[in-house]
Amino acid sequence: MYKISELAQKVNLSRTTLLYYEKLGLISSKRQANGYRSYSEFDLQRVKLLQQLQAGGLSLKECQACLEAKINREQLLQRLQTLDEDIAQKQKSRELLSSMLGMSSMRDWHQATDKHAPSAHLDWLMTQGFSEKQALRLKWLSKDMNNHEQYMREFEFIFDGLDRLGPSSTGDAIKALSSIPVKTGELLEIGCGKGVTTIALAKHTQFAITGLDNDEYNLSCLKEHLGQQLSLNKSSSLEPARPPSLQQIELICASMTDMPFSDQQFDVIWSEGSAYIMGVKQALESWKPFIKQDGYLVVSDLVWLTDSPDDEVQQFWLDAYPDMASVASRQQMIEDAGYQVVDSYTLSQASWDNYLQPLQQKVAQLEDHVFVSLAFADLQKELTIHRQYLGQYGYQMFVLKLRN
């Protein structure tokens, strides 16, 4: 027989807990002549059995039911399912904590967070010490703060020597220009990159062009291309359509989310394949103040060209570009933002060839190179998707006029 203090010590429980168990009828004591409670060996083993059941995740009420009657299999299956869900959630919590400590990738977390709370995600990344440029690149390229620097080094290594980061062609740019009645004034190209479209616009219009990009290296490549064009024009016996010059094109390194311009400064704002970085809806609203009354916005975006894409390509773009929409949905968003659609067309195969063929050649040259990050694997996957499914999606050029 055990006194309550002795039983409490053997089962490592408090006296209060044992009294509560006795009140529930799980154990029973006998009163000695001196009034003290005493418990039997059976009570000791009963408490230990109860502890084993609790270790299996059962509530006290469920433990009592198991002790007093046959096991309720359905009840235990429900408890097992609940435990599995709890374990899965705790595993996710553990993975997140280890990721935040730099012990594993945060890619899945970043993708999910950016899908549900893009603005808060960007703000949080900047709170962690990333510049806006780094944070934006992390959101749409590396998607992993723990491996971002290595990813970007390898991404830039792969694209070194290539002029385009996405599909574009002079023919498609001229087609958009033909829908705009004004050919003089001020034009801002947002996300000008290495300047392929910038130079085409300078050749075929009389606009004073401002090229904006947040990457100094891209802008230095554009300056070099402009110098080459000037040299080529001077040495050529042919009369150029309109030779681009450094006087006609001003280059500014700044973020598209915080542009250093005056209200209604530009007759035309031009942005090919870059609005999605900050979100098309936000871009339409944020850029509007810089456009003159009756001015124009030319923007291209990746869209679905079918209502029933294959599962593989749908999942790929759900991860890579969750906000991707149909042409009709984009047009509705555009109209809701206060623009009139002047023209809309899908970029040509030539635009895709200009982007994909040099990239495919470069990737083939680098197949034996050792990459640490996922940059190379991501591009290989993208190229595979393009080979198999291009046509179910594509870039759509929108020529928009600002409504009064």
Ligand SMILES: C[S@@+](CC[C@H](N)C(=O)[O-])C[C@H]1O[C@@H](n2cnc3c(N)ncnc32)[C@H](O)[C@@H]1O
Given for the second form:
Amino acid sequence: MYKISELAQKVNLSRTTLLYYEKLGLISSKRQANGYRSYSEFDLQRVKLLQQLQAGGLSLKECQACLEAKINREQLLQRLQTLDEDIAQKQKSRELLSSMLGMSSMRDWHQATDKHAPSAHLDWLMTQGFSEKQALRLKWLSKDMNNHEQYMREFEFIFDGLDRLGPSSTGDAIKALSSIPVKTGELLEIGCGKGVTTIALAKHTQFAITGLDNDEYNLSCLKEHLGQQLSLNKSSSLEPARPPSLQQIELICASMTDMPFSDQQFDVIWSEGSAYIMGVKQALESWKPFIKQDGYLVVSDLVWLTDSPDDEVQQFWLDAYPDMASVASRQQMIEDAGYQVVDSYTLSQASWDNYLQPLQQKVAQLEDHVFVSLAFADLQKELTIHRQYLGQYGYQMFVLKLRN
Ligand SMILES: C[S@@+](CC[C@H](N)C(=O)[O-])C[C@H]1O[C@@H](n2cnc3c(N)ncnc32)[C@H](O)[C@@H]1O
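Starting from the form predicted alone shown above, please give the structure in the form predicted together with the named molecule.
The next block holds the full complex; its first chain is the one shown before.
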């Protein structure tokens, strides 16, 4: 027999708890002649059994029910499910903490955060010490704070020697130009990359062109291409279409989010496959002041071309470009932002071929190369998606006139 203090010591509980258990009828004492409570070996074991049940996460009430009657399977199953959910949640918290400490990638977290709070996410990345350029590339490419630099090095290594960073063609650019009545003045190309479109625009128009990109390396490739074009045109015995002149193209390394230009400086702003970087809605609004009255904006953007995409492709773009919209809803956004849609067409297969064929060849060449980051795997996945599902989505060119 045990006195209450002895029982309390054996089960590592307080006297008050034991008295409470007794009140619930979980244990029962006998009064000794001196009035002290005494408990049996059976009571000790009941408390130990109770503790074992509590270790399964059951509440005291549930434990009591288990002790007094047959186990209620339904209730236990429910309890198990709640526990599994708690564990999954705790596991997520653990993963997040460990990735914040640099022990693993935060990919899923970045992807999910970007879907629900894109601006706050970008802001937070900059608070963590990333420049705006790095933060934007992290958001769209690496999605990994801890391995971002390695990812970007490998991404640039894959794209080295490839001129197009997205689908485009001279044919599609000329098509857009044909619906713009303004033929001279100033044209700004935003996100000009390595300059394939910049050079095509210089060849086929009279505009003084400014190419803007925030990547020095891309701009240096553009300069090199310009140099090659000039010497090609000089040595050609054929009459050139119209040589692009270096004087006609000015290059500026700056961010599309903070451009060093005057109000109403440009007759035309042109941006292929780049507006999504800061968000199409924001681009439409923040670029507007730089366009002259009666000026034009030409943008291309990835859009859904079907209302019922296959699950796999829908999920892929939901992760990679959560803001991707249908043509109709982009047009609505454009009109709401104060532009009139002058022309809108889906980029041709030739535009995709210009981009995908060299990239596919490069990826095949690098098949045996060892990559540390996910840059190569991500590109392979994207190429597979294009191969299987291109047509359910595509790039749409929008030729827009500023509404007065
Ligand atoms: C998808 S690529 C398109 C490039 C080019 N228009 C083409 O079709 O090949 C996006 C381009 O935007 C540039 N870029 C990314 N963030 C930028 C920013 N904040 N400001 C200016 N350019 C940016 C990249 O360096 C890259 O050249």
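Only the largest set of C-alpha atoms that superpose within 1.5 Å between the two forms is called the rigid core. The structure displayed is predicted, hence computed values, not measured ones. Positions refer to the first chain, counted from 1.
With the core held fixed, L80 shows a CA shift of 2 Å or greater between these two forms. Superposed on the core, the two forms barely differ at G391: its CA moves less than 2 Å between these two forms. Core-superposed comparison between these two forms: the Cα of V341 travels less than 2 Å. Core-aligned Cα shift between these two forms at A33: this is 9.3 Å.
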